[in-house]
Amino acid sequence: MGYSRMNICVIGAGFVGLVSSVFFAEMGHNVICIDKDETKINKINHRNPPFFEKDLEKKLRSTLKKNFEASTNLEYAVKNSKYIFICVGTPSQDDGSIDLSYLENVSDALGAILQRLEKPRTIIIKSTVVPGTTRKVFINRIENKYNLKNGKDYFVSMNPEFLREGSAVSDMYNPDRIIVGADEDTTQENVLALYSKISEIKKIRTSIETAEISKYCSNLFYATLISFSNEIASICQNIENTEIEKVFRSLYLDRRLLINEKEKSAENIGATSYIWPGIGFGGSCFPKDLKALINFSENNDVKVPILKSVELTNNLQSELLISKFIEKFKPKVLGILGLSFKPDTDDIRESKSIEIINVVKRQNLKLLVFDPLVKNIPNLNENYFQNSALDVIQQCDALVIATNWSEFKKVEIFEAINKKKCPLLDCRLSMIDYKNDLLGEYFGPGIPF
């Protein structure tokens, strides 16, 4: 199928929506990105993304006011578009179930607009939703409330995203696969045509429900690897003379993992970046998706002990590590480097660094923190924030590296830690190759205290 310029509306200017918008604009389509948050839209229209993502600002500047615009006017965008992507949030509720209120609100708004249009539109859901949601919540809601029939008055597709924060732009432009679920073959083909400039990528045509569960399968596979790694690390922590890094690097050499033998560090972008001890996973996807699928399974009388164990291990990991560290060294001033849930992002949602901070605050220790991008945290006094990693190191008597930013591996950081000779809790084992060169005591997951 040849290339054709299409008019696209993207609902939601968050992480997925904005990255998707600039991608489709750079692919040559006309794109209108919609969000009800006027502050967010104003930032975008001034070429200032409301969150940090590598290369996003550059992509935004290359497309804005050419074939990309941001607006709060949903009806204007839908009327002037043939394809409507839904990229709204689906956070966790208190009981772990998925919060579909944003999707329901969009469904109502779209239903009311679609009633007034002569030609059908194709609705493409990118939001992560538990299996059955697209049909039972979105399609049924529009059909029952607005008397519009899927496959006639509008067409629906599920097109999950597989974007990692910190490398979302790269992932969007260089996907591993593109999955499109729809009831009609023509809808599948039409949606895939939007990606026609991406060649030699596996494109999977499937049912709506298969596309929905595929996203969870991917996220929770990697969440399981992380919790598995941390359970092994917990075992090793009680075994004298264990070299935790060699335990996992020997695993990397197992040909069944299909990992290149040269991949031997925790910074790899493949599976080995998940099979490595740490303080657990955070962010906007893994924790909420894990909660949602556990809740969904239990409501359908399906027992999921593995997924529940993954969640339990993840919930315990950070507090166990920091509590042991504080108990052993009894610091008066604790420094924490890294606040985002992972490097190369300013996202602190479900960040394990925040869990560590909460433990420290309960113990009434003096706290100093630094992150290259995160400059404020709700309920954390701004006096805790320092101007640099060196400022934290020079003032603390015990140090925690909670996020493995590359900035924290520079020579001057290593030298400052050595000069201070303070004990170091390396939560991601990012300095483990140099542990024998450190003058202070070195600890991390899997290393006996």
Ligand SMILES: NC(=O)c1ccc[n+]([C@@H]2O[C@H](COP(=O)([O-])OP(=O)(O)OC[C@H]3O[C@@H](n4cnc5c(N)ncnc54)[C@H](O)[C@@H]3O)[C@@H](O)[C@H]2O)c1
Second form
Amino acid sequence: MGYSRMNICVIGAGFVGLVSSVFFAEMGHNVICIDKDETKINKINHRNPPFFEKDLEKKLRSTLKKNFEASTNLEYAVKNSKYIFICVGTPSQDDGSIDLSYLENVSDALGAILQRLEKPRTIIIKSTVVPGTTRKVFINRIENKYNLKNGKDYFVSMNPEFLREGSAVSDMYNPDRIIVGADEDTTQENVLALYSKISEIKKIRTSIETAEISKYCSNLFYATLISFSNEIASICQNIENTEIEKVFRSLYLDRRLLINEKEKSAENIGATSYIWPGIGFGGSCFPKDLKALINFSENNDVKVPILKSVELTNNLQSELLISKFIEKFKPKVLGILGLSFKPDTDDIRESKSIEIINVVKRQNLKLLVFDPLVKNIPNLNENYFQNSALDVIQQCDALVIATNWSEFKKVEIFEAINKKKCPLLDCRLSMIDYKNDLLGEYFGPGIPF
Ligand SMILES: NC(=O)c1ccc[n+]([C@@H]2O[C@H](COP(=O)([O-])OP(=O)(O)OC[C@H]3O[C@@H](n4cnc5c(N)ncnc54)[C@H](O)[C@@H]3O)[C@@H](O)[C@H]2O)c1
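Requested next: the structure of the form predicted together with the ligand (the form predicted on its own having been shown above).
To see the whole picture, the full complex is given below, headed by that same chain.
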């Protein structure tokens, strides 16, 4: 199919919505990104992304006021667009299920607007939703409340997003796959055509429900690898003389594991970046998606003991490590490097660093923290924040490296830690190869203790 410029509306200017918007604009489409949060929209219109993602600001500058605009006016955007992406949040509720109120509100707003329009629009749900949601919450709702027929008055597609925070822009421009679920072949083709510059072999046409579950399958596969690794690490922690890094590096050499030849023996790329001990997974997706699928399965009388254990292991890991560390070294001033849930992002949602901070606060220790991007945390005294990693190291008597930022692996950091000879809890084992050169005690997941 040849290239044609389309008019696209993206609802939700969060990680998924804003990154998708600049991507579609750079692909040559006309894009209007909508958010109900006026402050966010104003920031975007001043070329100022509301969150950090590498290259996002640059992309915003190159598209804004050309073929990309941000607005709070949904009606204007829908009237002027043929394709409408829904990228609103689906956060966890207390019982683990996803909060569908944002999606419901958007469905209602769209239903009311679509009723007034003559030509059908194609609505594409990108938000992560459990199987059946698109049909029950979107299609049925629009039909019952607004008397609009799917496949006639409008078309629906489910197009899950696989980008990872920290590399969202490059993931969006170079995706592993584009999954498009729809009832009609034509809708599948029309939506896939919006991704015309992405290679055909990456495109998968599916039912709506397949698209919904595929997203969970991917995230929970990686979550499972992480908890599995952490469980092996906990076992090793209690075996004298085990060398945790060698346990995992020998696993990487197993040809059954390696997905392609190029990855052979490579560390921290592909699946192997998830098969490595740590303090568990955080962020806005893995914990939420895990809870949601457990809740969904139990409501459908399906037993999911593996998924439940993945969650349990993940919930235990950080507290287990930090408690042992504090008990053994009894620090008076504890330094923590890294607050975001992973490197290269300023997102602290469900960050394991916050769990560590909560344990430390209960113990009445003095705390010093530094993160390259995170400069405040709700309920954490601003006096705890230091200007640099070196400032933290110089003042603490025990150090925790909680997030794997590359700047914490620099020689000067290593030298400063050595000068202080302070004990180190290396939550992601990022310094494991230098542990014998460290003058202070080294501790981390899987290190006999
Ligand atoms: N963050 C990720 O890495 C990621 C990756 C893949 C999929 N997802 C999924 O994508 C969805 C969005 O995630 P996110 O991280 O971008 O969320 P986010 O919280 O960063 O952004 C959601 C945005 O939607 C806006 N919004 C809510 N209701 C609205 C309405 N009625 N009208 C206009 N705007 C509205 C909010 O103001 C917010 O700016 C979620 O379902 C998430 O699970 C997220």
